[in-house]
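We begin with a single chain expressed as structure tokens, specifically the form predicted alone.
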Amino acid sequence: MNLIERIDHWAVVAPEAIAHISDGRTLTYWELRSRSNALACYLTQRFGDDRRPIAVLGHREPEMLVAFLGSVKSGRPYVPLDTALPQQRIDKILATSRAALVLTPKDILEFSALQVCSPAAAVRGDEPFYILFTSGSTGEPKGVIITLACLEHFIAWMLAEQRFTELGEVFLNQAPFSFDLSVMDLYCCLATAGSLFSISRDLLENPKKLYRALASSGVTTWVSTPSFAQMCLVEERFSEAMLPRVRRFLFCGETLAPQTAAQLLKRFPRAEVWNTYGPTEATVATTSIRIDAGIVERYSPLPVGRPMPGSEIFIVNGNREVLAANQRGEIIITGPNVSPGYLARPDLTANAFFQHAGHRAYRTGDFGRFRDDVLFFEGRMDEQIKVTGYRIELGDVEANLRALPTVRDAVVLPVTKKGAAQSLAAFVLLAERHETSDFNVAHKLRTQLGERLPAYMLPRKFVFLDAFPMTANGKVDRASLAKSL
């Protein structure tokens, strides 16, 4: 069975099992199969041999899952779009993808209630399964093509490593479907007949309702960005008592701070904490490692792990020469999980993708190195700035700040004047606070940081926050922080 057939199989084995829960609405596996089949028939009848993508615009409604499967069952990839995206960005994505149709939850309800047939032209092998748009350096979104084969390789790895209990898991869905982290919880869930518990915008905006929802969710597998977990940890009741069934925390999309991992291990002593790494272009994640107390104590920043079976990661210099262990360079990913490239952008594809030993390879633009046979992510190459003539990597400063005992998390940004970086500002979440004066706390941190970094890399300004603002994807909203400078 391929992934699509495996998901459909659960409609026969456990037709009444709940596939998705969102805002009190549920979708069973029987409903998911029958409605997606009906939608696939509608798309086939309407568009025939036209295999252009189908755009799906919504916000965590059960109908979105119906549309995703209905699209691929008709042989067409889907483009997930969240209603939180600015309209201008949605318009750009629709223009770039040349979507044959934009489906809203209302449309999906209507079209999936029509006659049911047996779709015969589902996506297979190296055909595009979904196209996910990420930010481009020019401001134009780039459509990353992920094939069924890419997705199946990723899911097979996750299932083998995590050993999810079939018909026994509740997966937290924190990331919107337009963000590739959601692929981890969505398809690991559907492949194992789990229940996907979606966190809506309404819950995110109301902490009391959020914690009530989490307490009643029965979540066993927590999938989120580290920022979302850190936000939840501000609430003292966020512990095993609130989520007694949680078995594992899976993180991707951002740097997992040692303090965040340590707090989770303390509050959820029976749960595992996993750190993963990978760009959208390599199907969500390529490396993983279980973080325990020994790793937290030994490493700062935390490692992101070892590559999945069948994939390879190596570190190269500017001439694409492979570097030895413990040398810093660009992270290259190669293997069957690597995307074939960007939609309708052969120029960008040629710049970022290449062939290596018979497999597709991707230049991540991320700094990293191997130490003790595990990979460490060390920031974006494009986050390098110049201050008073010195080249500084923001991720380097952030990692050293996070390594300080009183710092829970940190974001470092340049302070610019007339388009040039003049100094650095650090936004800091403290693990504990004994000093009442921000000046005294900042002075102590700067002194401690000065023992690890040269003077030109030390932030001039420190801003102390209780929590970072977050984007709709659940990542730290750096743009919002920058506006406050």
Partner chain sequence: MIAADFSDKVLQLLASVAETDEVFANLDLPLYECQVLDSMRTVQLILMVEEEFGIKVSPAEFERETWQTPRKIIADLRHRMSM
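Residue numbers count along the first chain shown, from 1. Only the largest set of C-alpha atoms that superpose within 1.5 Å between the two forms is called the rigid core. If you're wondering where the values come from, they're calculated on a predicted model, not measured in any experiment. What changes on going to the form predicted in complex with its partner chain:
- A hinge is where C-alphas change from fitting one rigid part better to fitting the other better; between the two forms, that place among 318, 324, 382, 95 is 382.
- When the larger part is held fixed by a C-alpha superposition, the smaller rigid part turns by 156° between the two forms.
With the form predicted alone done, generate the form predicted in complex with its partner chain in the same format.
All you get below is the one chain by itself.
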């Protein structure tokens, strides 16, 4: 059974089992299979041999899952898009992906209610399964292609390591479907006939509702960014008493702070805490490690673990020579979980991907080193940063700022606290100025930029300058700007 067949077989074994819960709406495994089959047939009839991707634009609706599976069952990859993305960003992604169709929950409901048939030509092994768009340094989002084989390799590892209870798990879905952390909860859940419990925007914005929802969720497997757990921990009642069934916390997307791990271990004495690491280009996560009290005590920062079986990680220097343990260099990932590359961008693909011993390999641009046989992540080599788990290229924000009519030039830097980026600050040279107060100008720029970029990429702080400080060789002195923050 491949992954798609495995998900489908639950419709026979446990047709009434709940696959997804979101804002009070549910989807059973039977509904998931029959609706995704119907949608696959609709797509096949409408597009025939045209296998261009299907964009799926929504939030946490159960229809999203129907559309993801419907697309791949018709032999087409899907491009997940969250409604929080601004229209201009969506347009850029649609243009790059050459999506044949954009499906919204309303369309999906309509097209999946049609006749049920058995779709014949689902996505296979090395064919693209999903395409996930991430920030690109020049202001153009880039689409990471993940094949069915990549995803299966990742999921097989997760299932073997975590030993989820089939038909017994409730997975927390905190990340939007347009962010690959969600792939971890979504497909581990569907592969084991679990229930996916989504945190919608409405819950995120209303802490009172959020905690009430968590308390009634029955979550057994918590999957989130460390930032989200850190936020939840501020409430003292966020403990085993609120979530008595939690058995494990799985973290990915950003650095897990030792304090967060320690607090979780204390408040959830019966749960395991796992740290994982990996870029979108290598299918969600490549390394993992269980963080127990001993590790918290011994290491700060925490290690990110060992690579999954079948994949390898090595550390190289600037000349691409492999380094010994304890030496710091670039993290290279190789194995069947590595993406074939960026959609329609052979230039970017050639820069970041190469072949190694019969496998694809990816240059992460991350610094790291092995110590005591486990990998430690030590930051970025370039200007990519993570804010609350979201991957952002500073160049992307700068390029979009410069495209605004009142902006002459812009430099964007992270505001860091305890070594972690908390938010972005923009240093702006204005071409013209009509507003009087800096706050009003900043508010206007942020609003305009919000039409081009997702909210998590918008600078919080704006500093207006007449000129940028320069280094001796005539470049913008980013270090001195950073110092002024």
